[in-house]
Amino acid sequence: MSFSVAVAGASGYAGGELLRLLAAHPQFDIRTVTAHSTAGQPLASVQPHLRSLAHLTLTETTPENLSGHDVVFLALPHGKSGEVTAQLDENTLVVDCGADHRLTSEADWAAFYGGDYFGAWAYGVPELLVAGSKQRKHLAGVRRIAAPGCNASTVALSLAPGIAAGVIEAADIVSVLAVGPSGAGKALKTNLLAAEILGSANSYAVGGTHRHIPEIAQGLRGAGATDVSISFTPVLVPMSRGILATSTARIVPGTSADAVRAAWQNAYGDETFVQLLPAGEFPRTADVLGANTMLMGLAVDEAAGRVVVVTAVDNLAKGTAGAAIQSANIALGIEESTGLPVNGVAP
C-alpha cells in the first residue's frame, strides 16, 4: 500500500532531511513540498543534493495545499505548524516535528516558548520507557504525533531506563551536550557563521534556560520519575550535525554496576535502532552520521556513586527527521523500521 505524503518546510535542514529519509521509503509517495521564502522555486534549487525528487517544485505551506493528502510532515518554527493543523482533516496522519504539541503542561509551554498553546500530541520517541511499556504502543492507529526535540529525546532516552528500574535518583541529574549548529536551523545567524564557530566551542542557553528542558523532565516523569532536577548545558561545536550528550545521575545507594548495567541492556536489548555498546565502550558522533541510530555508552562512576551514559546521536537524523517517520510508521502499521538507516556514514 502507498500514503501520500506533504512535507511542509521542505527548504529547512530537517525538511530536507524528512524528504531525504522517506525518498528512501518504499510505501511513501512524496507529492507535496512547501515552504515560506523559497515558495516557487524548484526544491532541487534549495535542496540540491535531493536529486531524486528534483522534479518537485516548493509551494506555499497553506492548510490547502497540505490538504488531501494521507500524511503530512511539518518542519516549521514554533507557533506556526499548530496554526496549520488546526484546519487539517483529522483522519490525515499529521506528524509535527516543531514544538507546538510536545508538552503535556500548558504552564511549561508558557514558560518556556510563550503565545497560543495547541496542546500535546502523542510523543514520537518509539523506544521511551513508559509506565512499565514503551512508546511505541501509545503510537498505533493515531493521526496526530509531535516528534520530539533532539537534546529531549537523547537526554531522555539516556535516562529513562535508570528510572524505570528504580536504580538512579532524578533529583540530581546533569546533563551536557556537544551538538552540531544544524540544530538551529537553516536561517541565517552571526554566531552560526563558520567564521564563528570554526575552531571553538562556546555553550549556550545556560542556567536552565533551554527548551528542551520541561520536555526532557516531561520524559523522565513518563518513566517513572517524581521528582524531576537536571542542570542541562548545550555546548555549540564545529559540526555541522550530530549530538554528543554526557548525562550523570546518582545511583541509588546499595545498588550494584551489574543491575544499573542491567537496567540499560533491558530496556535497549532488543531494539533496533537505541543501542548500548558492550562494556568500556563509548560512541562518536561519527558512528551515526546519516542513521536512524542512537548509540550509548555506559559506566559507573563508583567514587562519586554515579552512573555515565555518553549518548551519540544524528539531531537531524534520529533526533528529528528519522523520529518522525519511525512514529508514522507505527502509526500507520508499516514495520516500523521501514525506510530508515541503521548504518551510517564513514568517514
Second form
There are 4 protein chains.
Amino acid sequence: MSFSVAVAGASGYAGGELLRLLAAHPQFDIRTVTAHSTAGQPLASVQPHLRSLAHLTLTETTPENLSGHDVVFLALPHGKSGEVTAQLDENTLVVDCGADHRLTSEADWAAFYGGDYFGAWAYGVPELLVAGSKQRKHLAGVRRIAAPGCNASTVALSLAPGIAAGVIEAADIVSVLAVGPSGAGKALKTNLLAAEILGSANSYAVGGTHRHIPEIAQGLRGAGATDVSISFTPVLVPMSRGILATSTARIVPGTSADAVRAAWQNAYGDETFVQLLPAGEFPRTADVLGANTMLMGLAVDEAAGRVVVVTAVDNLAKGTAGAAIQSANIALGIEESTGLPVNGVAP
Amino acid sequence: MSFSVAVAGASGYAGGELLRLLAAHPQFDIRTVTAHSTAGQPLASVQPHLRSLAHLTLTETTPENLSGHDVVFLALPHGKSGEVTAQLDENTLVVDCGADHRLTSEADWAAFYGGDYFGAWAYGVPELLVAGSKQRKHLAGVRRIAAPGCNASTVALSLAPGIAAGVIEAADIVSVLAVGPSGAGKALKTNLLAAEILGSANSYAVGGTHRHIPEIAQGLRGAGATDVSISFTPVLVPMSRGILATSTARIVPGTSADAVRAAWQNAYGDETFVQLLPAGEFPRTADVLGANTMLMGLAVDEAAGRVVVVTAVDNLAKGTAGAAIQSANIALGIEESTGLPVNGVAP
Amino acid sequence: MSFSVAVAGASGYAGGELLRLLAAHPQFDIRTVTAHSTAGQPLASVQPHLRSLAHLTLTETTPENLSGHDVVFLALPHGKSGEVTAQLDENTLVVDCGADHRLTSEADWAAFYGGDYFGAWAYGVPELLVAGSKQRKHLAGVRRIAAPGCNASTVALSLAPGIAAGVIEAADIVSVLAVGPSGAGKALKTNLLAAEILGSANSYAVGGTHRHIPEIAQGLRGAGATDVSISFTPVLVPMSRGILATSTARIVPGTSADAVRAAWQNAYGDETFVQLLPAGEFPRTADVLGANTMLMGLAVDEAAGRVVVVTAVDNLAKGTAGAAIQSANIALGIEESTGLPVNGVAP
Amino acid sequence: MSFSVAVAGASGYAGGELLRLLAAHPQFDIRTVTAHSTAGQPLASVQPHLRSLAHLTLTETTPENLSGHDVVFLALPHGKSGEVTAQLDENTLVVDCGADHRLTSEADWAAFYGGDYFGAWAYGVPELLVAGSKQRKHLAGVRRIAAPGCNASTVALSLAPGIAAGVIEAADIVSVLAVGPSGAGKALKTNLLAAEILGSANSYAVGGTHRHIPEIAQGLRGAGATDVSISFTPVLVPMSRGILATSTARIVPGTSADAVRAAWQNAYGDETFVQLLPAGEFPRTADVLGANTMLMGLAVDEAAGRVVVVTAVDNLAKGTAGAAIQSANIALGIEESTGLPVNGVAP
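We have the form predicted on its own; now please give the form predicted together with a further copy of the same chain.
Starting with the chain above, the whole complex follows.
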C-alpha cells in the first residue's frame, strides 16, 4: 500500500531531510512540496542533493496545496504549524516537526515560546519510556504527531532509563551538547556564517534559557521523575550535522554500577534505533550521520557519584525527520523501521 | 637584557607553539632546538610555519645540548622531563610543559599517571587564586616551573573565583569541554586521523579517568575548596586548536546572582589575560586563537541552582606555551605580559 | 536471487563503504569480512557505523576465507590483490578496488607503481565513453573487474564527452582537485592527522607524479584521444569525503559554446548516476555525499578558449565502492542501479 | 614617530584584520574605527577577539569622522571608497582595501564591476615585478594606495617571475584556488552559511567571470606579458581563512627545469614575505595563518610542459590587511616589515 505525501517547508534543512528519507521509503509517494520564498522554483534548485526528486516544483505553503494527501509533514518555523493544521482534514495524518504541538503545559509554552498555544499532540519518540511502557504504544493509529526537538529527545532518551529504573536522580541533571549548525535551520544570521563557525566552538542559550528544557523535563516526568532540574548548555561546533550529548545525573546512593548499566540495557536492548554500546565504548556522531540511529555510551563515575551518558545522534535524521517518519510508520500500521537507514555514513 | 633559550621537544605541537611565541619575544634568544626522531633536520622542514627560525637545526634532546642556556623549556612526553632536568644546572630556569612536575600528591600521580614520581614544582598559572592571593606571587624568582595541563588550568581558573569567594560548592562540579585534536599531540593514532575527526564529535576518557582531574582538584583546593568532586568529560571536535569549557557548580543557597558574578569580576577585573565578558556574552574559541588570553562568560541558572561558566582558551597558547612563557617572565623579573599576544586571530 | 559476498580489507575506509552499500543491497548477502591487523575483532568495533552488520567478525584475509562466495570485493593496499586473486575460482566474480588491475600498459605500471604487473581487468566505470559506446557494454557477464581510482574516473568522466565529440583537445588538459583525506586511506601518517588538515589546504604529488595520471590518459584514449597531456594536482582540504574536480581543456577552434555543452548532454542525458547540471549551476560535494552520483557543471570560457568542467563526487561511494557495486550489478545481470543511493546527504 | 590612524569598515573581516595587525604595530595609533550598521556599538561587541582595543567605540563612516588622521584605511564594499576619499585631505595617506582604485583600465572596470570609475592608485603589492624592478619603488612617498585583491595578488605573484624572466608563456594560464569563506566578507548569504560549507567544496564564478581576472592580467602585463589569457576558478572549501592557489603555465620550449626554478629564486630570494620553498616542498595554508607571508612551492611537469606553482597565503593578512600595512610602511618611510608577523599560527 502506498500513501500520498505532502511536505511543507521543503526548502529548509528539516524539510530536505524529510524528503531524502521519504524518497527511499517504499510506501510513501511524495506528491507535493511547499515553501514560501522559494515557491515556484524547481525543488532541485533549492535542494540539489535530491536528484531522485528533480521532477518536483515547490508550491506555496497553503492549506489548499497541502490538502488531499494521506500524510502531511510540516517543517515550518515555530508558531506557523497551528495556523495550517486547523484547516487540514482530521483523517489526514499530520506530523509536525516544529515545536507548536510538543508541550503539554501551556505555562511552559508561554515561558519559553510565547504566542498562541495550540495544545499537545502525541509525542513522536517511540522508544521513550512512559509509565512502564514505551511511547510507541501511544502512536498507533493517531492522526496528529509532534516530532520532537532534536536536543530534547536526545537528552530525554539518554536519561529516561535511569529515571524509570530508579537508579538516578532527576534533580541536578547537567547536560552539555556539541551540536552542528544545521540544527539552527537555514537562517541568515551572522553567527551561523561559515567563517564564524569554522575552526571555532561557542555556546548559546546558556543559563537555563534554551527552549528544549521544558520538553526534556516533560519527557523525564513521563518516565517517572517527580522533581526535575537540569542545567542545559548547547555548544556549536564545526560539523554540519550531529549532536553529541554528554548528560550526567547523580546516582541514587547505594546503587551498583552494574545496576545502573542494566537499566539502560533493559530499556534499549531490543531497540533497533536506540542502542547502548558495550562498556568502555563511546559513540562518534559520524557513526550515525544520515541514519535514524541513536548510539549511547555509558560510564559510572564512582568518585563523582554520577552516571555519564554520551549520546550521538544526527539532529536532522533521528533527531527530527527520522523520528517523524518512524512515528508515521507506527501511526499508519507500517512496520516501524520501514525506509529508515540504521547505518551511518562514516568516515 | 636578553636570555638564551633552549626548547626540548621542538618538533611537536607544544614545542612549535613555544617557538612561535618565543620568536616574537624581545628578550628571549632561541639558541637550541632539540627533538628525537627528527634530530638532524632543519627546523623549517618540521615546523614550516616558523619562517623566522629557518636558520635553526634540530639536535638530539640530551642534557649536554640543553645545558648552558639561561632558560630551558621542555615539551616532552609525560615521564621524560624528570630524567633530563636532574642533569640541568639548578640556576637554569627550567619550565616543564609536561605533567611530570604538576601534582603535589604522589598518590594522585600513582593513580592517574604511574611510574617514577618527580615531585611538584611551582605551578605556572599566574592568575590562579591561592589562599587569598594569586599564584604569580609564588613564581617570582623560582627556577623550576610546571606549566599546567590545558584542560586543568581552564577548569580551575573557571571556578576558583566562586570557590574562593564561598559562593559555589566544590562538590558535584560538572565540566564538559569541547577540545581540538592538537591537545593530544602529534601522535600517530587512528582516532586522531583527519578522516575520523572531520564532521564528527566524540568523547574520550569518560567517567572519571582523565589525567587532568587531580590537577583540577589540586587547583581548586588551593583556592580554598575542602571537598572537591568533579565529573569531567572532554569531547573532541573538528577544530585544530581550542578548548571551550562549560563548567557548572552548585550555587551556595541564598547567594544572589549579583554576588556570584561579583566573585569573578573581583578575581579577574584587573587581569590582562583572563577576562570576564559582560553579562549575556559568551566567548568563541576563535576569539583567543593564537593568543595568551582566556575569555569567560558566566550565567546564573536559578532554576537549576547552578552557575555556568563558559571559558574559551587556545590549548597550545594560554593553555600551554603562553602560560609557560608568562610564568617565565615572572620568574625572571621581566614584565609579565612581554611578548604575549592578547588578541586572537579571528575569524 | 541472492549472491553470497565476501569483502577483503573490511577494516579500511573503502572496505567500510563497500559494506555500507552492500548492506542496503537487496540481492547481496554479506557472509565474510576479512582484514589483517584487526582480524578476530567484531566488525562493529572497527566500523561502529555499520550497526546492521554487528553480527559479523573479521577474519584473516586468506584465499581460504575468501573462496566459496559468488562475489569477492577486494579493498586491499596496492600490490596485494594480485596474490590473492590468483587463488580464487575463475567463476567467482572478483571486483578489485585497488590499482593492481587497472592499467593496460605494463610500462605505465612500472613507471607509476612498480613491482609485479598483474594485467588489466574490465574497467569498472560503466558510463565512460569507449569507442562510440559505453564501458558498461564491456562489463556484462565478466568475472574480473577493476574498480577505478576515484580521481582518475572523475577526471576521465569529466572530459571524455568532449574528447569523443571532437570539441576539446586532449593536449594540455589541466585538472586540479579538492579532495578529502579519506581518499588516502586509514593510514597512520603525520600529514593525515586531524590537527594538520583542519583549517588548512595543501597539495601533494605535484608536477606529474600522481599515480592516477596514466589511468586518466588511458580513459581518455579509450574515448578517442590520440595525444593526451595532463597537468594534474590534488589539493587536500578539510572535509572527510569528497572530490571537487576542476578540469579544463582547450576548445577546438571554431566550436560553438552550444556544441560544447551538447557533447556532455548527449553523453550523460540518459544516465542515472552521472548528471550534467543546467547551465550556470555547479555542484557541491555535499550534494553527492554517500551517494553513487557524480554531478557536473560546465562553463565555456571564451576569453580563455577553454571549457571548465566542475565535477563533484564522493570518493568512497561513486568514486570507489559504488562504482564497484554498480559494475558488479552489470556483470551479474542485476539491474544496474540496484541498491545504490542517488540522493546525497546534505547539508 | 607615531601616526594616527582611522579604519573605516571596522566591523567586517578585512577591517578586523587591519585592526588586529595595527594593534601590534609600534608606530600606528588607532584613534577612530567606523562602520555603518553597527555604529554606536563597542568595537569589542562586534570584534570580540580584539581585546586590546576594547576601549574603542564604532562611529559612523563619514568624511568628518575619518578626517584629521595621518593614515586612513578603508575596508568598504566595492564602489563605496571613491565617495569617501574625494573628501579626504590629499596629504593624508589613504589605503583602500576595496577594488575601486585597482584597475588602470576603465574598460576592465566597466566589464567586471560597473558603476563609476574612480581611477587607479599605486598598487599595494611591494614584491610584484614591474618593468625589471619591484612595485615597492612605486610606493615610496605616495599618499594613495590600492591594496590588492587577495586572489589577484596571489596569482600575479605566483607567475610574474616566470613571465619577467621569459621562461613561461602568459597565454593559456590555468589557476584554480581553494579559498576560505572569509574572503567573501561578513555577508548574509545562504551559500556562506556554515551548514552549507562544512564538509563540502564548491566552486563559484566559473568560466571567466571572476572580478579578479583583469587585475591578474594587469599585474602580469606589468611584469612583461603582452598577451595574457587565464582560466581562473575559485573553489570554496571549509577553512575560515586561506588561499591555496595552484597556478600552471606553459613553459617556453627549450627552457630547462633549473632555469625555471631560477626565475622564481632570483625574484624572491631576498624577500621576507614572499618565499620559495626548496624543491619538493609545498606549502599548507596553515603555515601562513595570521601572517604576512606568502609561501610558494614549484614543480616542473615535463610531461605536461607546464610549471605548477602552489602558493599559500592568508587572504585577510598578506592577501589584504597585511599588504595594506606593508605598503603603508613603505609610503611613510617606516621599515617595510614593521609590525607584520612572518610566522603562521599552525597547527
